[in-house]
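A single chain comes next, written as structure tokens; it is the form predicted alone.
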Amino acid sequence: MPAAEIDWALSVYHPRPADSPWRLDALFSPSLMRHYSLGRWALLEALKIAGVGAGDAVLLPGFICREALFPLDILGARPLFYELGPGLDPRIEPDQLPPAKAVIAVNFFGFPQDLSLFERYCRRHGALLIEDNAHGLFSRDESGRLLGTRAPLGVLSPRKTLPLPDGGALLVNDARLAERSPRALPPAAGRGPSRRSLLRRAAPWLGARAMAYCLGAARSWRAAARERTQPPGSPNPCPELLAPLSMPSPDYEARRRRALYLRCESLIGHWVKPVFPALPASVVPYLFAYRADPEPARRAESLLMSEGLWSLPWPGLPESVSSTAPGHYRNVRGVHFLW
């Protein structure tokens, strides 16, 4: 379909299925693929397979969602968060951290992270590296790499970028690893479609102004009872996501995605600062990042609210975090790219 045909708005709300079936394993090939409900149950496997035990440390952004905690709860590790600048690039010197027994590299909102800086302290200090591509499922690097892929261990969250229910991924990209790697899990028990799935049925007749405002609404509501809890459920992962996929193809998402970026960009560019100066031909976005003032958010928010967008601040910095965090850790704002 052309783009000029396609309300990219609504899409949000309502995304196209695939034109014909495809597999998640099959794009990641040769790469090993574990599945599991959320991506936080695949970083828990890959801290394992890294060895991380109690006591032991773990290298991550500070500028993190503290869902991602989790898995070092769990374990016991201690985690050590290293700076990032306002580009949300490392500021790093390998030779003069600490040594932890795996580290965390982030793609944040789909965007390639330099990894030679985490390369080399890993070289130094006998650390694994760990790429989290939540954000970037379709992602590649300059060199044409998909995202995940580029380190011994990559972790996805599917669930961000395709209409699943729930969905995480662990990648053992070093086959010397393999043998480290956690047997396939089973399915979840089969459930009826979600109130998400049944509304997005609605879409198309709600349209996406009329979406946004009701889901702004219900947000608030649940904001204001939301408590830090652990990932709800078992690890094991929803049929969809091992079964061939229907929902939008790995193509069409990248245009729609890039679309939206570009979309917002146009829309309120004049009021906010993007997080990335430009978008790589080989990005495909989670969601259109960037700081503003608090009047400037608000005219943007505005212009965003009138084609059926929204926005939300990102992340919920972790406790430790939040005290002392820079100002560019608190002033980031998102419009997503699916509901």
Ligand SMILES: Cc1ncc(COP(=O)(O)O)c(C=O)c1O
Given for the second form:
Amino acid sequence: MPAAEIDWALSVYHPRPADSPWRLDALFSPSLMRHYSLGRWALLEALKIAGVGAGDAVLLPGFICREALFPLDILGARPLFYELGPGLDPRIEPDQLPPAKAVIAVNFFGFPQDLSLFERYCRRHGALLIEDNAHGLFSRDESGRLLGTRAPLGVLSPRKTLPLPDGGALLVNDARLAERSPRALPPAAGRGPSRRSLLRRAAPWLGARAMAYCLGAARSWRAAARERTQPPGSPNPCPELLAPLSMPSPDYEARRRRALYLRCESLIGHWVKPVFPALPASVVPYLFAYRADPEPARRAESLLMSEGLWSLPWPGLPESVSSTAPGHYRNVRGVHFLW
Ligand SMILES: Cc1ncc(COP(=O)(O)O)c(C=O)c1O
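Starting from the form predicted alone, produce the coordinates for the form predicted together with the named molecule.
Entire complex below, previous chain first.
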């Protein structure tokens, strides 16, 4: 279908299924892939492979969501936060950072993080590098490498990109680590269609704007509940993640997300400052991430709503970071490309 005929805003609520089923593990071959219900379970396994135990230090960015700390809490590991600049580039001096068992580099919003400083740190301290690519399924760096495959271990959260009930994945990219990798988990019992999947079917009749207004109202009713951290439940993946996927194909999804990103840029670019100055050709963005002062942010939000789009702040900073976090960790919002 030519790009002009696709209602991209509607695709947020009703993404088009692939013409033929495809497999996620085939896309990431030859890396070994293990499936979970959430990315945080995959991160837990990655830390275990790195040998992280109680009291061990793990380096990770201070600009991070609380959910990413869950595996460290489970293991009793000690988070050491490194700084990021406003462009979300690491401000680390590898020779001056304290030793840690593992270091986590995050491809924020699907944009590739430069791994060279982290690799230098790992060579110096014998730490294992984990590429947290929860946001960047299908995204690549400028040399064409899929994000999540550039370090010995990678973490994915396919549920953030594809309309799945849940889904996380661990990538073991270094064959020498394969023997330490966990056994595959059986799928969780099937749950029947969720309320969200039923609403997705109704989206073509309701249209993107009606969906956005209804969801906005539902979100404010649930605002208090959202503050509570949800317990993560079982690590076993949904059966849909293990079977051939009838979800949007990687090519379609890349086009869809890039088109939405560029649409957001032209719609609200006058009022807001994108976190990243440009959208490289190889990037498949998770969100349109921007910063804005309160008044322009309100203008931007109403422009977005007029098209059936909306943004939310990111991240919910961990308590240990939020009291000392710099301003540029607190003013990021993202326009979502999948509901
Ligand atoms: C950067 C990052 N890493 C890991 C996770 C964990 O992914 P999941 O929510 O699938 O557990 C998230 C989101 O929660 C995240 O934003």
